[in-house]
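In the block that follows, a single chain appears as structure tokens, in the form predicted alone.
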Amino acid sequence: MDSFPTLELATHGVAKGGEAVARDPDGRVVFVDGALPDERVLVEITEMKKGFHRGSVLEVVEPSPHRIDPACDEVANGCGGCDMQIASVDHQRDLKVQVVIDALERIGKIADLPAIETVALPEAGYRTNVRCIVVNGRPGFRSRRSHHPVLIDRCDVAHPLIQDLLGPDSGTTRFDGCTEVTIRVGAATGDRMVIASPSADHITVPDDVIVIGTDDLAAGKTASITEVVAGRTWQISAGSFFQTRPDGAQALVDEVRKVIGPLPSNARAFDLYGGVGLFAGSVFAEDTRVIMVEQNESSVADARVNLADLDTTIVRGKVEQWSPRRADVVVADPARQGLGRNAVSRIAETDAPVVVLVSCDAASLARDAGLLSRKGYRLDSVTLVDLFPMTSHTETVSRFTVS
């Protein structure tokens, strides 16, 4: 078996995974697990493939400025759910942007960027939904690009609420049965709720911790919890998505809100890939007629609780097969592979003098910013706002104007 080479290299830049760049001695791309950009690493390669390679990190020779010991325990254990917290928090942070302006003039070939602003968010503590895999009843993460599981004392980015179902001392909580469990928590609301896979039958947990397994919820039952955002209270159930921490989905509010900008009385606007209802119930005019498209049949279940007492018409639907009329403004928060072609040609078909986009992956983001452009579409902000303190995933909002 052939035994993969180590290397001495010198780091440049940073990708979109987080992994820091560098260059072989025959000029081939080494993407670098666990070093930083401006580094001399020793790197062993674990990975060769035609156009790069990839590596981790042996020792790190010259250290960056800007790097740190990581606060959490778990990460020198092998956790990998923050690949991140080897730099300081605005590094982290000016290093995302990097990786934006990066992806939007190679993938999108974007010129003239506009300056990319940062909404900053705490770094600890925030997280009201995550995914653990569960090994003996016990939960834990995977370890960087892998799917082993490890087990964990606690996490530093989790919400107490749901730091106390988590680690050895976690008391009343077992997840026996399960292979995996989602734990989502309404932190303005006290809410809590495990999903189980397959099956809830044998865990236990606090009386207060709302259950249902994978296996009900495929047999047509729901649960639910309810957090409060932008001065409303919103109705989450298990198969909805939400965003990860109700302060990132007040910031975002906050920023789409304010690039929206003013709107004529009685306007028209869409909200596609609109969720519970987010956006559609707290960024518009009273006098705003709102149509929202969403394909997830939970959501929509869910905007309809949430939206009740709105003149909000909601759709259910795929944005790529609605139906486009004139609109003032789109907004549009698709799933990470971003809108892609058919989405872009509806949103145009409308011919929204604004539209604005919520994207959580740099690639995608690129993308559609690019499909926009030849739409007709100028890039006029973006705004990195840092839901994912620790880690290296972004997410933006973004303004576009006709041309």
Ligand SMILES: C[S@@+](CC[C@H](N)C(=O)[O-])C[C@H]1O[C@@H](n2cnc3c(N)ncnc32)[C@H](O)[C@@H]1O
Second form
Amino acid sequence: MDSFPTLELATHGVAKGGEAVARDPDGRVVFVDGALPDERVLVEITEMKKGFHRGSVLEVVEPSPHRIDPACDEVANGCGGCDMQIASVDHQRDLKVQVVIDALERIGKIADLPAIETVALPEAGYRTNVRCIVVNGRPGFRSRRSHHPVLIDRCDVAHPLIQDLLGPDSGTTRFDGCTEVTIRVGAATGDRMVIASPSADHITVPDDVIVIGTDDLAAGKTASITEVVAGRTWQISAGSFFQTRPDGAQALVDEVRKVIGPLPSNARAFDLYGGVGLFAGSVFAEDTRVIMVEQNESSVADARVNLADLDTTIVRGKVEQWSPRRADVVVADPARQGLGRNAVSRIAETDAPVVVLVSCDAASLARDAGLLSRKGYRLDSVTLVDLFPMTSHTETVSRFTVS
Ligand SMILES: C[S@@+](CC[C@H](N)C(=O)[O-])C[C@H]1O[C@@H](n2cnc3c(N)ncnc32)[C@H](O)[C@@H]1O
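Return the form predicted in complex with this ligand of this protein as a structure block, the form predicted alone having already been given.
So here's everything in the complex, that chain up top.
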């Protein structure tokens, strides 16, 4: 059997998934897992494609000054949950800014980029929503290189209320009969919920934990927790999206509110991809007429509860198929795949002078920025709100205005 080559390479950049970028002696791009930019590393090539190769670090010959030993022991055990533990937290943010700039220039073809601001958040104990694979009743994450399950004793980025249900010391917790569990907690309320797949019939958890199976959800049952963000209490059901951390949700609310700026009195605002109503319920002045659009039934049901004291109009449907009206501002926070051509067309039909785009993927942000620029919107500002320290995931709030 052919074995893949081993090469010593100099890395010079960073790619979207947190891999460093190097060139082999033939000038071909090599994405190197486990390396940082500006290092010399011995690399085992693991995948050879026509246009590029991938490899993994066997040895760091000359380390970056920003390289650190991962704080979490589970990285050495093979856990692939956090792919940026080898860099200092400040450097992680610099690398993510670089990923966003590269994407906007290369994919979005955006010239004259504004300087990218950053918002830092605590790097440990932050996640209030964690999805684990389960083997023999115990939780784990996928290995970075092989995607095999790695059982874990702890997770540094998980909120203590989740941590308590993970390790071997979790005492009364076992996820028997499951292949996957999602654990969601309310940091402010102490609520805890386990969503077990395919069924919660055989799991054992402390008495306070709300339990529901994906089979129950498919049969129409619901379960929810509550969280407090921006001074409001949010009902979050098992089938609804909510930001991964409440301080991150608060940081996004602050940033979106800031970049919207002052609106005329009785302005009309659209909150597209509104989820359980986070932005609709917290970023606008009382006299703004807010219309929220969301396709997910569970999120819409939560939004109706969460926004019951406000005059918000809640529309259930797909943004691409909604009938836009003139607006003073549009806030859009799509899922990872971004807005795409049809949703950008709907947004442009509002004639809104300001569009605020919240993006959880740098490539989608760049594509959407390119599409918006072809509709006459100029990218004014981009802020990286670092919701996911220790990982390469990017979250940005961008403001576009009519050019
Ligand atoms: C990233 S979440 C943002 C939710 C909310 N803005 C928040 O911060 O909590 C994206 C939301 O878009 C919804 N969604 C996905 N595709 C959609 C579509 N085509 N039309 C309307 N909503 C969609 C999802 O159900 C999800 O609630």
